[in-house]
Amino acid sequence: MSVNLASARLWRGVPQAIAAIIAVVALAFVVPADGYYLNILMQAVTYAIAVSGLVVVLGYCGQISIAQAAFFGLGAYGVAIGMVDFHLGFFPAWLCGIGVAGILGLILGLGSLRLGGHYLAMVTISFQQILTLFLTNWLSFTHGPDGIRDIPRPSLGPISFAGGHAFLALCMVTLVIVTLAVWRLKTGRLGRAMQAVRDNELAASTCGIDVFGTKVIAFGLSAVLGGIGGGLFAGGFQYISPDQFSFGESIVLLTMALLGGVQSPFGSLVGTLVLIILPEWLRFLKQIYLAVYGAAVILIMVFLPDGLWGLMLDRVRKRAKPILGEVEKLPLLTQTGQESAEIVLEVKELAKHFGGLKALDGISLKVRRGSVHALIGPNGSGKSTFINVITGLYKPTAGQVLFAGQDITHEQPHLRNRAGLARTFQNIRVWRGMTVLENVMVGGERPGNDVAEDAALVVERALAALDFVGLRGDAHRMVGDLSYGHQRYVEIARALAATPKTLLLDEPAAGLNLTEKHELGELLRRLKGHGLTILIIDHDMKLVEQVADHITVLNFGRRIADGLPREVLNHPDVIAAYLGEPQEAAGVVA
């Protein structure tokens, strides 16, 4: 199956791309010779390439950028200045413009380290305004408000693109290639990482994804695509000026992406065509055509929040069928195991203070390989804080965390995951913009996993994990369409696909009904039987008693008991912590 999947992935979309290239070249040469029609199509094509950059940074990665016109302008000025002032050929000048746009995009992406949402949007707006001032006022270099005229068109060997039809063909072929590349990006490892960052950064970081690095790459790719479109724009119109790349144009590009569907390059293409061609179609309405055009755009964005392409995609998803075919079982299921004396996770005097509140106060514990170690305690005892410190979401105030003999106290969350430490969350953190299979594939793509570098094997591993939790039949569904309990199973499957050394479960039974809790208990016992090391936090004492080999009890951030389940659950301090009364009065643990 893996060979077939790999071959299918390699060639997927290639025949369609070849057919599209042939079609657009033919179309370019049958467009009426009137410059008006050529200009309309030239603008639509070059803008669509730039808008595809917004699909990457906003649609895939969820980072707001209102500076795409700036990168579009950098590509255009790279071609114009390179050819007119430095007498470079079109393609070297184009590469220079794309390179400058890409570098500045990466630098702008660095701002995403500490900023997000509207703060990041303000930074991109500022960048856009600064570049506009730069283009307008540096007369000796950019030619100022007068712009740059007589930009020559290129030739490639015996092929000349000086004619409008030929250059339009070049632009349209570039658009096809860019659209295919952006589409393939979404279905690849980096694209899934971007979508994970977009939907939930915390979950992404604990699944081995370098969140900051992914954001920077998204900004860089977006800027490069803007530069590609801008360079073609300069060659197409043979004249550019600063006002063509202003803040207003960034808003237009953003509107095009949102209108068509920002999560697909095909959507961006649709949105671009609508915004450029629709006003021309409505000119017969004379004085009111702009009002009708504006009303149409508003209605589409209000009633189709996923854009025009999103409406079509929803219908396709509803027709998707379950994925059939046998796959190899999880490597975990090929082994049996039991608790050993080896310590896989050790915590020494761990403390975490939030101001004057000591959420953790000198906690020490050891988790043995192959065991199920339960961490329990009343609400507010510090259990979730403990697991957040262990996985790197919180920085400890004091203490040390050792995993597989390595000190990971100060490691980033994604590096801890890559070392083999996987987790689920108390509040479910699945990526709702992705299918069930895509969610689990991200786990299989953890760097260091045995299948991470082979896309076909990642699919097999994800399907095997879904088989284990009983959700194979839902692989094609959007994860947000599943029940609450099944979304928890998706989290577990995602963690198992990463082939972890230790699995941390943060209240996996929370919100489940009795039937789902029983199923969860059976699943955990199966994992235990195959030797997976598990650290579980839960309030369900029946579940804990069923699966735990060892229990540690926290109260007010301190460890009050540690040992075998029966001994711990009958400890007077544990009973008092849960019931607020001595053992003699309580009799049993609730």
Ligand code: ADP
The other form holds:
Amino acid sequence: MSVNLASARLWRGVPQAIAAIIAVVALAFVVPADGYYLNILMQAVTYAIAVSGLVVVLGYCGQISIAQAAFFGLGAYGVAIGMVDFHLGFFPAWLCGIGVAGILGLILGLGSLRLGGHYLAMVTISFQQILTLFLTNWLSFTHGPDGIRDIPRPSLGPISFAGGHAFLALCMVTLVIVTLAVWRLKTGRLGRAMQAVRDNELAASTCGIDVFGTKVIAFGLSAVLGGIGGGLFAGGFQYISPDQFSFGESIVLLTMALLGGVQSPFGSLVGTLVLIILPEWLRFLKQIYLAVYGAAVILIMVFLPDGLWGLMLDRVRKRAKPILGEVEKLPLLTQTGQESAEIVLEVKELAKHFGGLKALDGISLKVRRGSVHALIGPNGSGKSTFINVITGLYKPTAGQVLFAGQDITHEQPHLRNRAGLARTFQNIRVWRGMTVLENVMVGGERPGNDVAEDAALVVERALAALDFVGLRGDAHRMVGDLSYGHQRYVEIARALAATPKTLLLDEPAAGLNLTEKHELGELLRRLKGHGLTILIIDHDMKLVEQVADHITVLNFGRRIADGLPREVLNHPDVIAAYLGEPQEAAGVVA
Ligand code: ADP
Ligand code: MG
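Next block: the form predicted together with the ligand, after the form predicted on its own:
In what comes next, the whole complex appears, and the chain from above leads the way.
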């Protein structure tokens, strides 16, 4: 790519960002000098920065954190202790607070995120309580429950932020930068990886995404954003105390994020403003104001699951015209070759036991380069288990898996994908919060792929893959809006965009109607024509017969036949195995 193009991309959006910054600085200075409005705005702006951290960790990555007030507090105490007790400048003290928040966030994340589930929520609740105890009781360091007063405000060269308006301007500029950064994160490679993890972890890991690493980064970023907001809060109010960073405040921050819409930093901004201004508006209600306020929040959350911002976006989307894909054909690059004797995938004596059930019982199999190898067998014979062990989702009980000359038996799923193994799932696993194009782009972005480092080439590759499966015109639709069969094609395109050395298809015909099955057969023949190495699992004989060069048959976790299609399909054991399923048996004998 030319340097010009690269720098153009780098500068894209920068003029708008500068305009936004100038606008908010001007805005900060038109606020009435009355302390009341300044305080409300200062609170809203610093909170909104912390809430945007929740957009990253919860909205993008799907991990529940209930300690955002704790990270906010770490930033605030960093500024307060750093300036008052250690006589640091505001900015170095702020950096210390942000650093401590970020490091503690990483440690918590590393310790809890591997466990999956809602462990992060539990761990962050405990962390929140421990920090409160710590802030309240370590008198000599934190000044205890009385808090820290007279926190100075900074100056930067000739610019002084001592006045309320100037400091509010600093907070608002920071908010603009943070909001734009979080917004851009969503449409970048890391943001897409986070959303893939949120929508379906298994699919993310088999598309080359380091699920654990991605979650840790998301949580670390959210802690840093909490710290940034907290440091400004301390400078803004010039007085802090432990009760401002309690568990209750974490819940308030979480509510702000959910109320506005946790999928977007603009949503969190709306949520924060509403939750800070609403109580002020409702004050005239006197005694019942808290009840009305609570009821309003509950009603909004129940009736608008995507928050206030989600509602606005829906309106906009309904009015937008659908974007049509361009028509010119794009070549799809695949790692292909003439069918040859070279073995790409070799499985030796593979076993997988679930308690007493031997789902796989010593399976050996060799897949030759450029061939279509079918693995068939009745329901429950161990086919999906086989693919799950090969792709690293299950650990084998015994045996060995060699891929492209490497022993990958104990490799993690995302590293197997990076080595060139791509798959689809029997039960479709697409990322529903993303568009068709974004789903396929993640496939193309697997580290090590030829286009992975260049966003424009990733888009091109993804469009080429969509073109190949006939869905280019649907690129900008949400993937959940497609029919079941087309969602399956999205999975295939996602796998193809990764330029796999071998494609594993787990029952691609499952759940398709007759027309769709016919289309699938056609698609498979085109893939075969490309010379891609494919391991296809199915129990639909007719489909397999059309495309397979080689067939292996499983029954009750054992290999009962292996060889050329004609020999295998007429093998007496195979016929017997399928007699339990009359329609399939007819397929075999025919
Ligand atoms: P197929 O894909 O050939 O229909 P599977 O590989 O899904 O069959 O299943 C093979 C056997 O292993 C079945 O008896 C199934 O119930 C069992 N099985 C599969 N996955 C698990 C699991 N995660 N835990 C326990 N049993 C499992
Ligand atoms: Mg299966």
